[in-house]
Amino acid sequence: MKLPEIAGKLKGLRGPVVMEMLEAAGRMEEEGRPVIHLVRGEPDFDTPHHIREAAKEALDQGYTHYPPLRGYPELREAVAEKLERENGLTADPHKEVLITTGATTGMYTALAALLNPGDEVLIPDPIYDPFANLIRYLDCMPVSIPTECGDNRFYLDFKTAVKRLSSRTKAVLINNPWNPTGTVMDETDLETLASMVLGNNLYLISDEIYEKIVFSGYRHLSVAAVIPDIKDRTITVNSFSKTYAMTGWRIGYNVAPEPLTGAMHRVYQQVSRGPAAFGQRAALTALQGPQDCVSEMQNEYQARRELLLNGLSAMEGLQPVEPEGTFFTFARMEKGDKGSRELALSILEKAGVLVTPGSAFGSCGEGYLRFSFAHSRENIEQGLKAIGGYLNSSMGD
């Protein structure tokens, strides 16, 4: 007897396309042909010392049964904390914040809390991938905001965005510091933006991952502290991933006013558990510990990040647009005739390093490559010169 068919939503949902390149790159590895990564939003760094000891001693303590589904109150605490002394917001810890199993399920939880059957999301393109297939699964439709790139800077093309508003538009995503693009918003891209949410009666959810990767001469600003209208009506999701290098503890938290909140928690409570209690007390001495290790890693992505520039500027056939945050360079191909898939794939495998194509974050990101800088300076550096190597004997080809 033939089961019954899995979800039909699922047909419509593709993989990462960054996955797709990892897997090509696994099969070239299994073959035993080296492959240098620049690919993965991953920072290479250890989860500093003293919050991994944090980690032990709540084993040791008897964190390993279930959390309070919103998060420890001391977390809830100190995030709210946070959120007052670094970004200028305000949240009352015990009914506007809500701790998360990362950033991803924060994503889903806050789109799901907002949106119905039907319902259109603007999202930038490009833009990290996922986002869109989120709001597909949730039986919505993402709606693009084409971007330029201009001054060697992506920006929001806000009076196209205008033009695809419907009576379904329901909310608007961004990511700031904006991955793949490398852009930070500024005060007037954000009061452009809350314009357009606020003159037509949306919401805004607002990803700040990257906030602590941001260079020199440039500033994250969290856009309910800069346009305080607009806080009853946005989310703000955020983990400590990126900060703190610990991708894999897999914790995060999302802001918003209480009814949104409440509303999160709901969809919340129905697929998770919360974080591993004793990664949430990881995660509390992250952020009340000494902050020297996020210096140290911010220096280092800076070094990377010269190191990465210099060698693209030099090469022929690609130009970088300099990020202003994250730890990702586009890179725009100026030669041949490839797509930005194709051309990956072959520098994947003439070259043997590992980037991922524009064409996976959006149409407006295709004719670029994106080139992941969280990896170490000989990986760079390895990586440039089998690039250029490959890029003088085949571009064009």
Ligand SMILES: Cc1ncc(COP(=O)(O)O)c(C=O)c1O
Given for the second form:
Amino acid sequence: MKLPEIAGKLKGLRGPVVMEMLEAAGRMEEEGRPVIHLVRGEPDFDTPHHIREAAKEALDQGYTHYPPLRGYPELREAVAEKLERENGLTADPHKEVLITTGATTGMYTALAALLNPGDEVLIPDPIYDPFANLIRYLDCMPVSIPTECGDNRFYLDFKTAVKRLSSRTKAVLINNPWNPTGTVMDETDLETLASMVLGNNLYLISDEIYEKIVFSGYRHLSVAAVIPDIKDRTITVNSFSKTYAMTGWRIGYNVAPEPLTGAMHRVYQQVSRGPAAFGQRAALTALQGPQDCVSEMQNEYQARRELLLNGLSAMEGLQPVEPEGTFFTFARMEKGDKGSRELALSILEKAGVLVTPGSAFGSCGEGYLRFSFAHSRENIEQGLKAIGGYLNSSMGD
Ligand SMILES: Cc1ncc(COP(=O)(O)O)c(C=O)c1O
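Alternate state requested, the form predicted in complex with the named molecule (shown: the form predicted alone):
In what comes next, the whole complex appears, and the chain from above leads the way.
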């Protein structure tokens, strides 16, 4: 007997484009053709030693049971202390902080707590591609805030965004520092954003997962700290994944005023029991332990950024946008008539280098390729050489 149909709304859902590209590369690697990766948003560093040791100790101490639903109080307190110390944000650890299994579930929880079916959410175009899918999955509509690239920097085009507001617009979602463009929003950017949010009675979700990957001359600002009026309608989403190279641990946190955190908690308790107890103890050590590991990784990203920018600038046909933060560089395609997906696939096939097409992140990303420098200097050097050789020989064909 034929089984009943599974959920119809899954039909329109795509996985992250990076996964599709990785599958294409995987097929080549299986055939014995090596691929240089400049694609993933995943630090290539191991989680620092003292954090790993803390997890081992926690296991031996019996942290193997269900953790408290909102996360261990000590961890929430450490998050609140960190927010006050580093972000200038005050949050009651018992009512305004929710420990999540990373920003992915954190974002789902935030959206599910705010949205009714049919609501619209303004999101930058281009942006980390899973966000739009998540909004659609909740039977809501992502509406793009287009961008402009000027002075070697991506900006949100708020004038157009305002024209796209409707009676169903419920929230604005940003990522600051911003994957894939590398922009770190400054005070002026945040003030303009806040005036649109406040003037139209919207919520704001701010994913700040790249807050520690910011380059010299730039500073990450938490919108809810810079614009106090917006705090009561802002959910800040964060995670340990990028800052502490803890992607596989699945730990993050959402911060918002009590009514919003309460709503997120109601969603969260249906879908998760939170990150593993011993992982939460390790996250506590990450926040309270020495921070040299973070600055060492920052210094390495800074060096890789220069290496990549120098290499791309010297290359025929690609013009990099200098990232202010994140470990991504968006590079404009200046020659040839290929779309970004086509060019990325040709670079994979012909040069054996995996990069992400800008169109994966929205239609305003067309005409760009995203390079990740969460990969080693060796990968960057070899990748640049192979791409340079390919572009020189083939641009325009
Ligand atoms: C903007 C952004 N948010 C969230 C995530 C996922 O974070 P997590 O590992 O905490 O789920 C990523 C991962 O690349 C990302 O780039």
